[in-house]
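Form predicted alone, single chain, as structure tokens, below.
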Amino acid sequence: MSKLTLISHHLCPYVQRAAIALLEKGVPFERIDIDLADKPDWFLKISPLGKVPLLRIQEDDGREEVLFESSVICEYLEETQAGIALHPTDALARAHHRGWMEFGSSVLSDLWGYETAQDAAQLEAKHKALVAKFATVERVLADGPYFAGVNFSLVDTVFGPIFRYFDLFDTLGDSPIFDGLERVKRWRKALSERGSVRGAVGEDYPQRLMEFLDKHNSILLRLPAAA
């Protein structure tokens, strides 16, 4: 059996993706998190971009290889993985899937803006952008408790670190994203409850999340808290 390393960082949601994707298939692996403002050499060696997720795959004959980017990574452990099937058997219910995931990248980025906002007018505009995004994602939702139904997908993995993000935002006292997006909030819940989703990060996330947000001088925090 092939050893697994997942290369980490501790907020990094596309990480996640990958840790949910290995929790759900019940893959045993090791989890190696590194300091992104202070990269190792065996790291930089090994990782083409510089950028986590990695995942070091180790054979019982000594080869090694290693991936990179957590989309190729999750599709890698749906191919060659038994457990829980993560993609549709359909070709074309895949490439919206697919499709969908790529979604979640662009509202990832939309995120980072959010969350390392400084004044009121960018804070504003992210808020927007995150609105209509989770507007759009809400006229496609099947009637859950995930992105397709009833069955957990690879879109779920992208989205349910996505979601985790507001579980903070939401005492920071700006105005909530999801009013009125009901199929969201539903399934915003359903991933929050599920194990692979909690156990994709640490305890201490909440905190070092908050420690990011003070780095990067974020309004959020400036803003009056929530009731």
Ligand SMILES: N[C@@H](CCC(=O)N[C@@H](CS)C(=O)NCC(=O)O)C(=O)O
Contents of the next structure:
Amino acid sequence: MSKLTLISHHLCPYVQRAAIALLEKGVPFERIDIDLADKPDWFLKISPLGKVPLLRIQEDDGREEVLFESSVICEYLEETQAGIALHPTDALARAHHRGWMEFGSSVLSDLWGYETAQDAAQLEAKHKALVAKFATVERVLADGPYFAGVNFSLVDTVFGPIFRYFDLFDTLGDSPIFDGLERVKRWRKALSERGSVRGAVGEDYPQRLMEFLDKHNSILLRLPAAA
Ligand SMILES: N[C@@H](CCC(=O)N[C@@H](CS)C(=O)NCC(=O)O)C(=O)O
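Follow the form predicted alone with the form predicted in complex with the ligand, if you could.
Full complex below, order starting with the chain above.
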């Protein structure tokens, strides 16, 4: 049996996708969190883009492989590990899921701009972009509780970490993003209750996210309700 190691960072939402997939499939793995502000040499040697996540696969016979890119890692796990299926069997449905995983990455790009906004205008622009993206998501969601109904899928591994940001952001005083988006809200709740989603970060996640906002001088921390 191969030994799997997830090279990670405490806050990274892309890492969380892979961690959730591993937890869903019940695959034992080791997690190594690195400091992205001071990347270790061993990491730079094996990470083509200098980014986490990486999945290190060590075979019993000493062979070793490293995968990079969260979607590649998740697809590899889906193809090689037993346990629950995280992709639909139908090729067209699977292609749609891959599209919505990409959509989740574009939401993360807006979220980065939102959480690192320095002034009210930047925050407002990213707030609007996020509202528009989640309104689009609302239109494709059905009865839930998950993206594709009762079956948890890789799209859920992408959005669980996205929604997690708002557990903290909701307390900081910006106007709500999900108002009127009842299906999105229901999906968010279902994901927040899922064991694998909860288990993909440490207990100190909210504190680390606060530190991140502080380090980036985020305007979210300077809103009247956050003071
Ligand atoms: N497309 C990549 C994105 C991964 C990514 O952006 N990781 C961030 C942390 S969340 C990172 O390692 N950043 C370090 C850097 O860019 O120097 C994936 O899906 O794995």
